[in-house]
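The data below hold one chain only, encoded as structure tokens and taken in the form predicted alone.
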Amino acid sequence: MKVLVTGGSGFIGSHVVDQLVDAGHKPVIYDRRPSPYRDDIQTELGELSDLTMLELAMSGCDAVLHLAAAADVNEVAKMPVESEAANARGTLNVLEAARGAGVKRVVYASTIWVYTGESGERVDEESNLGMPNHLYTASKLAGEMYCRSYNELYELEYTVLRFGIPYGPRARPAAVVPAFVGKAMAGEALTVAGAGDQSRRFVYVEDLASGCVKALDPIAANRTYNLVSDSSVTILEIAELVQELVAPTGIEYTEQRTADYVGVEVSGVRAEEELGWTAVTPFAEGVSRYVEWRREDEAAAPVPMQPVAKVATEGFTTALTRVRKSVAMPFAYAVASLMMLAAYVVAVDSLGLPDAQVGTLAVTMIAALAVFLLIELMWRNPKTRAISAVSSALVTAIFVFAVMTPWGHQVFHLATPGRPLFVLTITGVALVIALASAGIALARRRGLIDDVAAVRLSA
């Protein structure tokens, strides 16, 4: 199975990619940066806001594991607009791209934070959800609702995975376990909010990645699962464990964080019964593995310097890839093509061609442009864009052949074909198609093509 992993270069995503490979699947990474862990996996660089790039990256994929998100709750509180764009609208774009690319299933990474505010002692996937009291929770719940809506409206399969609090190797430094370990290794006291009695259902990242792979099974279609461990751990217990494993640096208590996760008991029974999944790594063992990995990772620094030529080449390639996917590159193509077309017109005029030959060039170029635009604007699906380009070239070639025949001469009063005229015709057609392609790419970046398509379809 070919599976696109959004956020595949990140903490959880990189482990998911590893386990997809181990399970015999073919992962494709979609992320803002190349993976620092896998250079043998197809990687597409792009943003969740870029619907066109998402569609292209999903071409030929059977499923999408959507993990990319603004996951740091503190950063979400600091940047609510940007976080909403990543979590809510980003998920909407993933679903729309999956629909356009013919993907069968989207597996969406949600969170057990959606249970914040529950009054019961134990909750499961059927529990009623209260109104969210944190922007992070609200944005993740929006993604869940989009998944269900796309299933109802467009029959796009979904699976919602509500993750327990992930920890383990490759974790971002701001998460609670890495933050505690980092402070203890630096000899600093560990900071605990309130009394430290906030409980969490942590889950080791490799266990979590295993659950993501299992969620691709047919039984998981249109289902929601809690991927959690079977026991809760308090923040104070984490601090004490880190002191035991790293260094007894002491604990400092601060004010309680507002809108914090209340730590209800979340059931993982459904995932065990339907997917055969459980979190098998005990918390103390998982933290010990993380500490060992952290020490090895820091011991390996500084990384040996690569040859200057290689660094320059890789930096240039990355920069060029990002520029190519921005609005600037299609605009540059359009300007360059327009300048070349102007130079072509001046050159043809300076040759002093007979009117019949000039007419041949003009009619062929206009027809080629019309055919190309018609086919390109009708077929938005990335799977058929290559077909549209070939079809446009084929139809144009047939037309050129037609106008060059005696029949074409009689109907259009065109010139008798010859080698110079063929060369000029092919060059002119190539220029107008290049200009049209750049214009379409620029319009897609700015959302103009999608708006036109929506109007056409609704009519």
Ligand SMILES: NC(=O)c1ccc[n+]([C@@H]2O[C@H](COP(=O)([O-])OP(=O)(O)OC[C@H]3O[C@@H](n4cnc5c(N)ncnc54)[C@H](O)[C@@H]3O)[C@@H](O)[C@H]2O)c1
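Quantities reported herein were computed from a predicted structural model and do not represent experimental measurements. Positions refer to the first chain, counted from 1. Between two forms, the rigid core is the largest collection of C-alphas that superpose within 1.5 Å. First, how it differs from the form predicted together with this ligand.
- After superposing the rigid core, the C-alpha of residue 350 moves by 2 Å or more between these two forms.
- Once both forms are overlaid on the rigid core, the distance between the two CA positions of residue 425 between these two forms is 2 angstroms or more.
- Once the rigid core is used as the reference frame, the Cα position of residue 97 differs between these two forms by less than 2 Å.
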Second form
Amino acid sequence: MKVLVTGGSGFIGSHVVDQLVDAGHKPVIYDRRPSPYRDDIQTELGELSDLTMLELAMSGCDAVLHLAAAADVNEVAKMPVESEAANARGTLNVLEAARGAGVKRVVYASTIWVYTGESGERVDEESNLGMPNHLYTASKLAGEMYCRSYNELYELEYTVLRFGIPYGPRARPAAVVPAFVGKAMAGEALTVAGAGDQSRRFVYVEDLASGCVKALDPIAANRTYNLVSDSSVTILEIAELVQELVAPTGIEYTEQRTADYVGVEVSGVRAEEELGWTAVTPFAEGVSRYVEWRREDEAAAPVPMQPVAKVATEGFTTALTRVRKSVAMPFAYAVASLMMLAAYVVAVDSLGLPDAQVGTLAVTMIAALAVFLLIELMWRNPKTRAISAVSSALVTAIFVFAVMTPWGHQVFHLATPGRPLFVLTITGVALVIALASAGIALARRRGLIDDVAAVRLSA
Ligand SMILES: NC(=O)c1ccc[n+]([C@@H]2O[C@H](COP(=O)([O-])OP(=O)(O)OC[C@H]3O[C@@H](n4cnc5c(N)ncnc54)[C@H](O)[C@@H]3O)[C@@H](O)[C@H]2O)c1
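One more: the block was the form predicted alone; return the form predicted together with this ligand.
Up next: the whole complex, starting with the chain shown before.
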């Protein structure tokens, strides 16, 4: 099976890529950065916001394993707009691209954080979910809902996987196990929030990756699975284990954090019964493998990045196709619109009105277009808002001078429109604005105008 792995350069995605290869599948990575772990896998560098690029990358794929996301809850809290764009709208784009490319199934990486706040002893995939309180959970749940909607509307198959808390080689340094191991290696005491009795359903990352591969099975179509281990570990137990495996550097207790996952017990029975998947790696074994990897990683020379020449050559053809696909259509639209506007002016001219009156009509349409574009394209970005206001006021002032004053009429050879021309002018302006708004909407959809980036750059 040819499978696109979004986020295939990341922590979990890179293990998924490894296991897809081991299982005889052909993975393709879609990520904004090259994989630091593999240079033998086809990689398409792109953003989740780039619908055209996503669709191109999916061509010929049977399934998509969608893992790319803003996955660090603290980063999400720091960058809410970008995180929502990646997690919610990014997932929508993946589904839309899959629909366009004729992909059969999208497997979506969600999280057991969706159960935060649930009451009762144990929750499973059928449990009702409450309203999320963290933006990370809200944006991941939005992705789950989009998967379902796409199935209802377009019959695109989905599988939702709610991951337990992953740990293991390649983990982000800020996660709890890497942070404890890092501190112990540096000879520092480990910090535990509260009494350290918060328990978590950790899952070893290679087990998780094998669950992702199993989720490609036909039985998993339109199903949701919790991928969790069957035992919980407390933060204090992790600290004690790390002390034992790395060095006895001591434990310090601090205040409880607000963004911690304080969930109920999550059942993994459905994944076991339907996919034959369980987390097989005991926690102590997984942490020991992580410590071993971390020692090797720190001792080794920096991992060579994917050869630049290869990425550049592979990317060149794709880039050309991308430019052709994303620019050709808006360009054709712009040409057709200009021809339509010119035809309108010629048609008005053929009514036999004086030249000055027809000139007024053409100038009014051009001025309306200029003011509309200046406001629509520059007002949203606070950095260009002042330019937008001043330049559109200037265009309006010149227009009023040229069309409404006797001096303007002399300089520009125009006339104040009479009643029949007034109606024709209003119609022309409406036509210009309708065509321009549709053109801008098309360019935004193709990623040629990125308002989120504009706002971000200006922040
Ligand atoms: N790590 C966890 O604790 C955890 C827990 C449950 C679920 N998940 C989910 O698992 C998935 C993978 O998480 P991870 O821990 O491997 O994260 P990660 O940050 O290690 O990997 C995410 C990858 O996605 C890429 N990416 C992010 N935004 C992108 C964008 N807009 N366009 C293109 N590429 C983009 C990044 O470059 C990165 O390589 C995510 O969907 C996450 O929500 C993670």
